Structure formats: C-alpha cells, structure tokens
Amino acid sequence: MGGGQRERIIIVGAGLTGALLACLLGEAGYDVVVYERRADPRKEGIVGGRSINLAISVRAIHALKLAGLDRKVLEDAIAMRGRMIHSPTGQLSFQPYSKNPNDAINSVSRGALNVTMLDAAQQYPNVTHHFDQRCVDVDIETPAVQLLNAQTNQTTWVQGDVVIGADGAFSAVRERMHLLDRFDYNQTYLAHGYKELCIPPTSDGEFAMDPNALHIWPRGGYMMIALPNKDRTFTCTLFWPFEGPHSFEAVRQEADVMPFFKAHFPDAVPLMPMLVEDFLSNPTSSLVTVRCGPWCYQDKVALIGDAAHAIVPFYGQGINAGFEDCVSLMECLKVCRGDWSKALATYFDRRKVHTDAIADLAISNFLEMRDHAASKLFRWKKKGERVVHRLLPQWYLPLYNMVSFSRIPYAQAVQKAKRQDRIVTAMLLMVLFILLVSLVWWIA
C-alpha cells in the first residue's frame, strides 16, 4: 500500500496512545477512525479508583510537542524532582532525581490527560471517534473489525485499510493475532496489586504534603505512593500482595482498615479523611507484563501502546514507551514513504528490544522503590552516583537520568550504564589497591 492514497486507519482504542497517533495521522493527512469500548469521558466525566497517576518525562513531552500539545499538557502537570521516603516513624527524607534541579518527571492526570488529546484530535476534520464500541473480533486478512454497540447490542463490521490495536495490556486485536503463525506471547503477573485512595488538600486549602516530590512509603514488601494533582490533592496508591501477612487478603474488613495503617503509614493517616471508605469501595487492579512479537501483520494490522508491550508502573515509563511508539511509527513512515508493508515491519524492529528493555527496568525499579529506597546504603549509592555526574558530566550519566532525561533508546541506556558501572568499579578497587599497597609501605 503506498502513499500515494489516502488510507483509511481504524484504531481500536481510544486511550492515551490511540488519541495521540490520531492526533499524529490526521497532521498527515490520514482519514482516520478510532473506536472506543468506554463512553466519551467528555460526556459521561472520568471514571477514577484504578488510574494511578502519570509521570510524564522527556520522552512523552517530545511525543506531545509533535501533535502542539506540549505547553497545553504541562500547564496541568505538577512536577516531582525527587523522591519523598516516609520511614514508619514519619520521619522525611529526600532524594533528588538528578544533580540537576531542572530535571523532574511530571505528575499528570490520566482522564483529564486523555480529554484533552481527545479534544486535539477532533480538532482534524479527517479524524472521527466513535465511542460504547467495543471490538470483538478481527478479519486481520480484509482488514475488518466487528464492533459491538453498547446502546443496542448489535455487531457490526467496519473495513479499513490498516488496524491498528490501542487497545491496551487485554487487547482484542492481540487477541486475534494469536492465531497467526510463529506470534510469540508471554504475559507475566506480579504478586502484588494496586488500590487507589486519596489525601484531600488542607482545611484552608493547600497540599497536605509536598507537591514537588513523589511520596513513597517503603515497607519492605509493599508500599504506598503518592502523586500531586493541580487541584492540591494527591493520588495514593497502594502496592500491597494480594495474599501475605502484609496484603489485600489481610485487610479485608472494616475493621481491619484503621488499625492496619496507623501501625505501618501512622503519618499518612491523619491525611486521609476518606480513607476506610476509599479503601472498602474502590477495586483491587492486577500488574501485568505483557511481550509479544510481531506487533504487525503485513500492510494490514499493527499493535501500539501497551497491546504491544505492557509494562508495570514503577520507572513511570508506561505512557512515555506508548507516547515513543507513536513517533517511531511515524517516522518509519516517512521513511518508508508512506508504504505501510515495510513501515509497520520497521517500526517492530526497531522499537521491542527497548520495549524489552523497560519492561526489565519496571520490575527491577519495583524491587527499588519498595524495599531499597529507604535503606542508607543505597542513598549513599544514588549520592556518589550524582557526585561522580557532577564532576565528569560529559562521561557518566546515571541510568535513571538516561531513561527519565533523555531520548536515548532504553536498551542503549542499560547497556550504557553497564559499561559505566564496570568502569567505576575497577576505578574503586585501583584506589583501594594504591591506598593498601601505600599503607603496608608506611607500616614497613
């Protein structure tokens, strides 16, 4: 299919990643049509209890001010430079980011993010949404996709010239593409689930804590966060496993809510007002990794977003990867000269050993965040990290300040930092050498 036609793109999805690329085809001139199982959330408000906040880094901002959304998105974004680890007796301490005070990751709501890339979209007269449809099948081979009409129960089929599957970690047109021939899939869940709550702003106002960090509770285990949002509440989430001493099976009951918290978060508590009644009535989420390969079929049928690789939440790299398949697709395009055949196949190669790559850094930022963070050897590792950064910016940059900081590809990142690490080591032990052959020749 060359590009000399104008296409007609169906994406299923219209989450964040199917709301940006709707954005990135319309400027391309693309008919573009995306469908949608949830209501418009223009109309029917945003469902909260299971969004767990965004952190926008420099990988999305770069995605978003392609589609002219950037200033727009950061307007409402709060940014964090560090984090904030409370200890169970609530004492504060800080960790910055980077060396540099200029580098944060930025705290966005996912449903008011998603109505204004929604609104962006239907600004192109080429791009149209049609929302309570949910995909149930894929002729991957036409390519078509049959729709089911929440409002009247009936199945229609739609054909375009190429699909493409936004539709997240339970895609339906991943689903279909299980058939094919030689598809890999591997999906991977952690012991541990996620519950929203939330601490309100203060009697007069303001945020109960610090709105330019992101707040953890480290407990070895399991943990609690908390991300700031612009009208100065702060969404918690807990990451707790889901059977265990410390666990959602634990704390099932009323009665089991109060006494839990103030024995292991006793500061977080005087915060949160709602929080037996946010805790007994919102849902319990699952964590899932999902790999699969080949994201495409031919000219017919691609995957993006987290239908491709979904990632667990813990380098807050979920919608920067999704936001970042975007634009390599779009420049595969270009490059391709709008042939979609060789477009789409270049786009995978490209992008899954990075999408691999983040997907190990999630999980490993995990075991991080929940049982390192508060431990005083690794805030002495993080600050040498940033002293050796200051002193040699131009040859060391942490893996953190690779993946959140730049553009660089994240598998490139790792292996980057791997070679950094084996350098600094053998500079260590050299010193240790010289300092212990110096002290036996003092001593002789």
The other form holds:
There are 2 protein chains.
Amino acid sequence: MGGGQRERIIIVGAGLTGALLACLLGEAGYDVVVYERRADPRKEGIVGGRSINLAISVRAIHALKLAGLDRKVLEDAIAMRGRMIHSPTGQLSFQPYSKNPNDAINSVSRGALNVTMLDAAQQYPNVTHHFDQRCVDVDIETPAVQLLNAQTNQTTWVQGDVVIGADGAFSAVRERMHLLDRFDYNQTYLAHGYKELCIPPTSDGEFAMDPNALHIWPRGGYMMIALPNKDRTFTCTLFWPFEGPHSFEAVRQEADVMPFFKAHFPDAVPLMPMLVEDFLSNPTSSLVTVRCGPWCYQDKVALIGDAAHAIVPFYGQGINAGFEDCVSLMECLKVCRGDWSKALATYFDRRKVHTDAIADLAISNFLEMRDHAASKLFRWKKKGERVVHRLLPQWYLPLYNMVSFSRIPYAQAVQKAKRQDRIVTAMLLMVLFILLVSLVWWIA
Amino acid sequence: MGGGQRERIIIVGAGLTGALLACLLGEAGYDVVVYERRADPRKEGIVGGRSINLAISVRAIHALKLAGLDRKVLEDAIAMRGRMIHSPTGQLSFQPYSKNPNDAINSVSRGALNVTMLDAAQQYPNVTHHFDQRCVDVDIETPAVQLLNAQTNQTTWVQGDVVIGADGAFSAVRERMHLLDRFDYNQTYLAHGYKELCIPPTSDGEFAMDPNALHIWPRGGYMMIALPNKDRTFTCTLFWPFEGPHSFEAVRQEADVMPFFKAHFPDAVPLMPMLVEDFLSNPTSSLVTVRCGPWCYQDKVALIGDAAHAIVPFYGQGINAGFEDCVSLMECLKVCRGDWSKALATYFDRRKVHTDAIADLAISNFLEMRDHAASKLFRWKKKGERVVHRLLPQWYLPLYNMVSFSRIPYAQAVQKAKRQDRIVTAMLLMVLFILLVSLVWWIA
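Could you switch over to the form predicted together with a further copy of the same chain, since the one displayed so far is the form predicted on its own?
Below is the entire complex, every chain and molecule, led by the chain shown above.
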C-alpha cells in the first residue's frame, strides 16, 4: 500500500488503547472501524468487580494530549502524591513519590475513562464503532476478521487493509499470530491472585481515608492496596497467594474472612462494612505477564497494548505503556510516510525493549510494595533518593520518577538508574573512606 | 478413580514417546487407545526430509529395556563414539566423547524406530491404534478428544478416563490446556533454521566418511552436521540463520548454493552429488523451545515428551528426555498406587526442573558446537576433562558424559558439573600458586 490513499483500518477492541488509537488514526485521516466484543458501555453501564483502578501518569497524559483529551480526563481524576503505608497495628506513614509536590499519579475509573474516549473517537466521521461483535477468527493473509454478533449469534467476515489487535491480555488476534512460524510467545502467571473490595464513604459522605495517596498495607508475601474514586469510595485490592497456608484457598469460608482481616488489616476492617459479602462474592482473578514477538505481520496485522505485552499492575504503567504504543505507532507511520509494512516493523523494533523493561519493573515493584515498603531501610533509601534528587536535580532522578513522571523510554530509565546507583554507591564509599582516613589521622 | 479398575487411557500421538508409553501402560494392564493424525508408517512408508536423525543414549536405552526393546533397537543403530571436526580447509580431527570407548551415542532412523515401537505396542491385546485421526479439540473436564478422520473427513468425540498428549511440539492437547487459567507457557524460536541434505554411499557402496562419529563442520555462527544411517548414507543438517548477510534468505538462487558450500564446506561438496537440488527442494524448518506448566490437569489430562517440553536438537536428548518422561510417569503411577491425580501431579513436580535444565543445555550446546568445537582452547578443555576423569573416575564426570552416558537427572548433572568445575579451578589455582612460590624460592 502506498501513502496516498485512505486505508481501511480494523481495530479489534474498543478498550482504552483501542479507543485512543481510533482517535489518533481518525485524526490522521484514516478510515477506522472498531469492533468490540462487549456492549457499548455508554448504554449498558459500567461493569465493575474485576478491574483495578487505573493510575495514569505523564506518559498517558502526553498521549491523551495528542487526542485533545488530557484536560477532560484529569478533571475526572484524583491525584495521588505518595504512598500511605498502613502498618499491622494501623499506624500511618506517608512516603511522597517525589520532591516535586506536583508529581502525582492520577486515579481514574477505567469505565469512565473508556466512555470519555469512545465519545471522543466518535467525533471523527471516518471512525465507526460496532459493539457486541466478538472477534472469533483472523485471516492474517487477507487480512480479515471473523466476528460473532452477540445479539444475532451470526458470524461475518470483514476485510480491511490493516487489522490491529487492541483486544487485551487474552487477544484473539494474537492467538492467530501465535500459529505463525517463528512467533515467540511467553505467558507467565504470578502465584498471587487478586480480589477487589470496597471502602465506602463515611456516614457524612466524606472519604474514609486521605484521598491523595495510594494506600498500601504491605504484609510481606502479600498486601492490600486502595485507590480513591471520584464518588468518595476507595477500591481496595487484596493481592494474595492462590495456594498455601495463608491464601485464597485457605480462606474460603465466611467464618474465616473476618478473623484474617482483623489480624492483618485491623485499621481497614471498620471502614469496610461489606467486607465479608464482597470477599465471598467477588471473583478471585489471576495476574499474567505476556511477552511475544513479532507484534506485526507484513503490512497486514499488528498488536498493541495488553495484546502485545500484558503486564502485572504493580507499577501502574499498563495503560501508560499501551497509550505510549499508540503514540509510537503514529510516529512510525509518520516517519515511514504511511508505508504500513515499514511502520509496523519499526514500531515493534522501537517498542519491544521498553515494554519488556516495564514488564520486569512491574513484577519487581510487587516485591517492593508487599515486602519492602514497610521496612525502615527501604524508607531511608527512598529518603536518600529524594535528598540526592534535591541536591542534583539535573543529574539524579530516582527510577520511580523516571518511570512515572517522565517520558524517558522504560529501558533507558532502567539503564540510567543502574548508572546513577553505581555512582552514588561509589561516592558514598569514597566519603566513608575519607571519614575513616580523617578519623585515623585525628586519632594518630 | 481408584487403583483397582482398568482405566481407559487415550494417548494422542503414536510418535516415539506415545508408542513407548503405550507399551509401558499396556504392560501395566491399562486399556490404551492411541490416536495418530498421520497414516500408519508400516503401510505408507517413512516420510523423510524434516527429521534430524535421532541419537539415542543411556536414558532412552534404559526406557527401551523396560519395554524389552533395547536389543532390537541397538541392532539397527550405528554407534558414534565422538565428534569428527571438519575444518574450513577440510582437515579432520576426532574428539572422543569419553575416556571409555564403550560410551557412544547411537544414530537411529526416526521412522524405523517408530515402526519397531508400534509393532511392540500392538503385541498387547489391551492396546489399540487408530491412524489418520487428527485430534482437533479436547474437552479437558470430561476428558474427551475430538478426532477428524482424514479418510472420511468426519469428526467424532471419544471419551476416556485419562487423556495424554504425546502429540509433539505443536500439541493440540497442550493448545487446549493453554486456555486454562494460570497455565504458564513459553515458546521461543532460534534465529537459526535447518535444512536436511544427504551424503550418499560411495560408488563402491561404502560410507563416504567414518560412520562411527558425529561429523561437525563448525563455522562460528553456523554449522553443518552429519549422522550415519544403516543404508550407508549420511543425513546432513545445515543450521544457518534465517536472515542476515550469510543466511537462508541470502542464498536462495541456484547459482548461489555451490559457491557458498565450496567456500565453507569444501571437503563435503564432492560427497554431495545432489547438493543443489536438495538445497533448493528441501524445506527450511525452524527450531523452537517450548516450556510450559503445569503438564497435568487433575486426574484427567497430562502432557508428555515434546508436547510438554520441546527442545532444540543440539544435545541429542529430545527422545531421551521424552522416554525418561514415560519411565517417570510409570514410576509415579506405581508410587501413587494408580491414583492418577496424585501420579500426574508428582510426575510434573519431578520432571519439570530436569526438562528445563536439558532445554537450556541444548541451546548452549548449539553455541558450543558451532562456535567453540573448532577452537584449540575448547579441545584442550575437553582433553583436560578426560584427563581428570581418568585420574578421578569416581569423582569427576564431564557434563556431556553425565547427560549422555548416565541417568543422573539433568538438573542434578548441571549442579554437579558446576561444583566439579569450581573445585578443579580452585585446584588449578593452588597448583599455580605453589609453582609460583617454588619459583620465587628457587630464584631467591
């Protein structure tokens, strides 16, 4: 395909990444058709119970800006400026994310954000949406998608110039790419699952805890977190092993739930009137990391967002990474002047190393949040990082800040953090050495 | 299911692992039904062109012995006692595998071995085989398999008590397990592919090279190997990158084939009269490593052999590992007294770490064969290993020997090799230190 004519782009999935990509491709003048297996969330209401709140930060905000949506989205968000650690005895301590009080991650509702973005995408006359259309097969060579209409139960094949799978961690488009020769694929589950719970507003309609923080109950081996919502509730998420002596498997009876929470999250229990009911009725979900490659096939098929690289939620970067994919793909289309074959290959080459890096970071942040966040040593280290950052703001940026408050590509951020850490360690050793020599000299 | 009654075991795949498992389960008194997608090789003749010869060694021989097949199979095999290295100028050097001249790996034809094993399995009245039956779906909960008859094009569902997927690297049974929550899965392709070529007998009907060696043309970055066959041919396999300046992609024209071989494998060219035709007509195949887990679901479904852990062929251990799976599964059934649920879980627990270890070893042996086998340092190291092995035969066993000439579980062999290497290195350093001190003392 050349650069001139208007290609017909099929996007599978009208979730957050699919909807943003539809906006950006719509803006660029492409004909875009989006197929989504679920019903239109603007008609059916938002389905909760299985989605951790989203934390959007600089990367997602930059992408939203390109679609003219950043202000609208931030108006609906709640800024979280640090971690509020809840000790086993219920004591609180606040760890700011940054020396800069304007640096915050922003809690948004996945459902509300999706509605905002679908509305925006539908402003483009060259973008159309079809809901209740589940992609059940993909013909990669044509390319075409086979759709099952949830209302009529009929399937139809629809052909396009490019098919983009934005259909999430269990992508149907990826499942077909999986069958291609030399497609690398890796899915790895954590031994932990998660369950959503809720902290409603207080009796006088206020937030039950500080809304401008991400609340963490780190317990070593497991944890609970809570993020604020605009309706003054908090969505809590318990991350816990599936099996073992302390696990979802071990606590399944009504009588076991309350004793467990009273023993480990005593300060949360009074805030959770529906705790036992929620615990027993809400599903226990698994946490998967998916890596694969290549994400593209000729000028015909590509994967984006969770379909290309599902990550665990512990760095709050899933949606940020997915939105960055959209920005990268649009840049590649521009650089390659609409040559989709080159653009898709370039997009994969550029992004893969960075999404691999954030996948690793997300897993290690789980260990940090559940095991270390409560420790004194960890808090000193974080304080030390903020001190060095304050002294040498141009040179030293803590890793968390590079990931959450900058657009430095993920893999570069990891490299820079390693370099910084080596230098700071060397400097500390030198200072210690000088102190020691001075001490010896002084004694002598 | 209890231990007493005769369960009906469905095995998907009558390849080598499936056929051996059918023998062992048949011997143990189970009702076994085997479904194979290909035609009966005893009727249709053996299809070549895509299978590297097999090298069977102690692990496979032990498993065959349990089925009473070891002698018969070894009669049809050719012992390879070492590597014959072909230099770029055509010079030969022989590296024995072991200080013990009886230690050999045995070249067998996959097709002939399969026929031997199918004949053996059919001796059991409680084992039946169905060919031309492709498994197209699996109902894991029942369990049952859906089979497509290649002759009638009809599908039927067949129910069993246990379904065992012995259906190879692209297992249909595993594909269904893939959809289970919390199934870890990893498939990784090498950047190299392979192509089979042939060295026929000489004009007087003899082997064109020494038949009692595995021939290697290591060229750094790529290589060719050749294994002897009973009909006095050699099956050559060229391992080469798919893409790049020296690759299958770069050499696709008739005019390019001969110059490449003359430049890099000059001594092989006169032995390969069909070289250009074979090169252009034989397929280029990919090399995949598959890891997954768990390999079992309750007392209903299990994976075995390549379906559970496809590995690259460079350690010659694929079939040895698959046969060891069969032995392990039978041991687990015995230990768990026919409780399939416990037996399958135990089988997975016991085997997983070892098949992961051989998967890693197979990849690193590729680097060793293609890059290092030609180097002087490597040959000295191998000689050093043989010397230490000769001096301390009870204590020191080179890794290659533990893998190929012992039944020490793979992961334990890797651990033992690391320990040995550390001790030998420490001893060498000590000897050097003593020599140095003596030298200083002598000079002083």
